[in-house]
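A single chain comes next, written as structure tokens; it is the form predicted alone.
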Amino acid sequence: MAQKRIVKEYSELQKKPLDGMRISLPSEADMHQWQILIDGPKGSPYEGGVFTLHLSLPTEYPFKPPTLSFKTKIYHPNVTNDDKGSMCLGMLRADEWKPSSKIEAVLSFAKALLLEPQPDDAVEGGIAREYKENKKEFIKNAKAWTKQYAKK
């Protein structure tokens, strides 16, 4: 069931791609590993950058959630600053995931986080604090990281 559903969702996203997003398979032989390129949204400190993300779908998908991580370093309260780039997405937690959820919703939510970080659900406390208490400094730092790590 997992393979069939993954192929269907991948095909749908190829036919009708999400705005500012390109999806590919690093290996045609493995439908469980996807590469996603997201353009930094206009009006955000990430504008002008291109971010590479990795989506990993478990063999139990859709009964278990996928994992989504940033491969491009990003200054964001909901993404870890380590080489894993793990994202804090409520909908991807095992206790919140629903088998009816689709990959398209996961990717849309990830892009929405670039426009509107959720500092109350942060994995990087210092960045979340800065976002809440000194947004001007947060924007400056996020723009600098985008320029340094997410060049087109």
The other form holds:
Amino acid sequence: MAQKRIVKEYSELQKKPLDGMRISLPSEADMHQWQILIDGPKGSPYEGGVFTLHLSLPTEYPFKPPTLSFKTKIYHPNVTNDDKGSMCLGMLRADEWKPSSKIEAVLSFAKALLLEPQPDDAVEGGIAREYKENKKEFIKNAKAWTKQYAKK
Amino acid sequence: MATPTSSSPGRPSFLQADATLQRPQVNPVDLRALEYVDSYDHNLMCAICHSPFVYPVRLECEHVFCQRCVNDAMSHQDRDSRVYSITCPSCRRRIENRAITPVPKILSHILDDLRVKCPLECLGCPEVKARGDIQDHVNKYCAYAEVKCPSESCLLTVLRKDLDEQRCLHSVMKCEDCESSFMERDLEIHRSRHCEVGKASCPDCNAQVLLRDLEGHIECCPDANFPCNAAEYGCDFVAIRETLDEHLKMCPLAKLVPFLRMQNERLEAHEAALKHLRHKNSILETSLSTIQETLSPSANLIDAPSSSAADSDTGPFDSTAHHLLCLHESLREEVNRVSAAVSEVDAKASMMVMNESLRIKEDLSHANAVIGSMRMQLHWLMSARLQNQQRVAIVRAQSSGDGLGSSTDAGGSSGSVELPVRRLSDSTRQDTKL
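Could you give the coordinates for the form predicted together with its partner chain, as opposed to the form predicted alone above?
Let's see the whole complex now, leading with the same chain.
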């Protein structure tokens, strides 16, 4: 059943793609691993960059939440600053995930998070503090990282 | 069948062929895998499997899911948590009562009415059916469903449409082009879809194309000739695609095509209606003639003595028929009345029987009570008498012991006497001890 729902959601997203997002499968044989390219949203310090995300759907999907990670380094309070790039999304936590949530919602949520980070729910405390206390510095750093790692 | 030694080299290849001609599972039909013809209301979609509900059920919070999706969700939550409660997959409300309630019938009907393609469409079945009928279609009617081979000695299956051949289609044959072996029933599909060698020439451009690509080639062959759109209405212009486009702009008949088609449809609808009416008319006529047949002999009988000349007239017939009908009607009323009376009497009788039986039951219980009290009294009397007897016996024994004066006998007799005395009430025992 999981397979069928994933195929359906994938084809729906291909037919009606989200703004500024391109979705592809790294391997045609495995529907559970998606690759997503997100353009840095306009008005955010990430504008002009292209970020590669990896969405991994568990075999128990939709009863278990998918995991979303940034393959491109990003200066963001809600994304871990290591080679995993795990993203902290409230709706993806096991105790908050609902089987009726769609991947489309997950992706739009991720995009909204780029526009407006949530420092209270951060995984990178340093960046969160900077975002709260010294926004100018944060924007400068984020822009620099975008230029360095997320160039088009 | 070929001998084992000669069939062994051929066997892997037709096993392979079976794997390439993959068949969807149809028993039972997986309703989620079906292709829905029309777009359906998104409210009919299960939030878990994203298909229109299959056997929907309702949870306590009034969210509706497929039965199987709810079961899956519950089993996943059971595995994760130790507490015996689940949350709704849509609103995360805790559901204390695991009982799921059925959904209104109307929802099931709407779902059953969704139009779907036959699951065997990939094999060639063109049918589009309501979802509720698709299992029936596959089981009983679909020409591309598997049924047992008509040959009694053969245990394999054939497609229903090949049943007409009335012979076993499982002998192994060789494809003329690629030399691989197939069972006869699969050969045609292999040649038209999978064979990599077999070629045919295009009837228009004479190019050699693979047999399996022929259909696609003809559709886009630049040299293919197409008739004018209005061919069925009398335009016999035939040309290749490019010239045809120009012709279509000029051809007056082609412009009339939509109108003519609509007229044809209307004509067909009228003809169908006419046919239906004609059929109805014939039924009415036959029933009228049977009525006439049953009535006319009696009419003749009645009329014969009174007016032999009016035999061919319809006047007396009408009146007799009327009379008979009246008679019939009054008889029917009589019968109705009688049956009503019978049922009334029946009800009365059963009421009476019930009343009577109730009374008898009461009497019986009364009598039972009386018997019980009498039995108690008798018992009491008997026991009183027994006591009396025993007391007399003891007194007699004591008096005889005194008379004899031997201590051993007295001890023995008093021991033997005490036993039954114990059974009596306390007061009597006290009496004896004293």
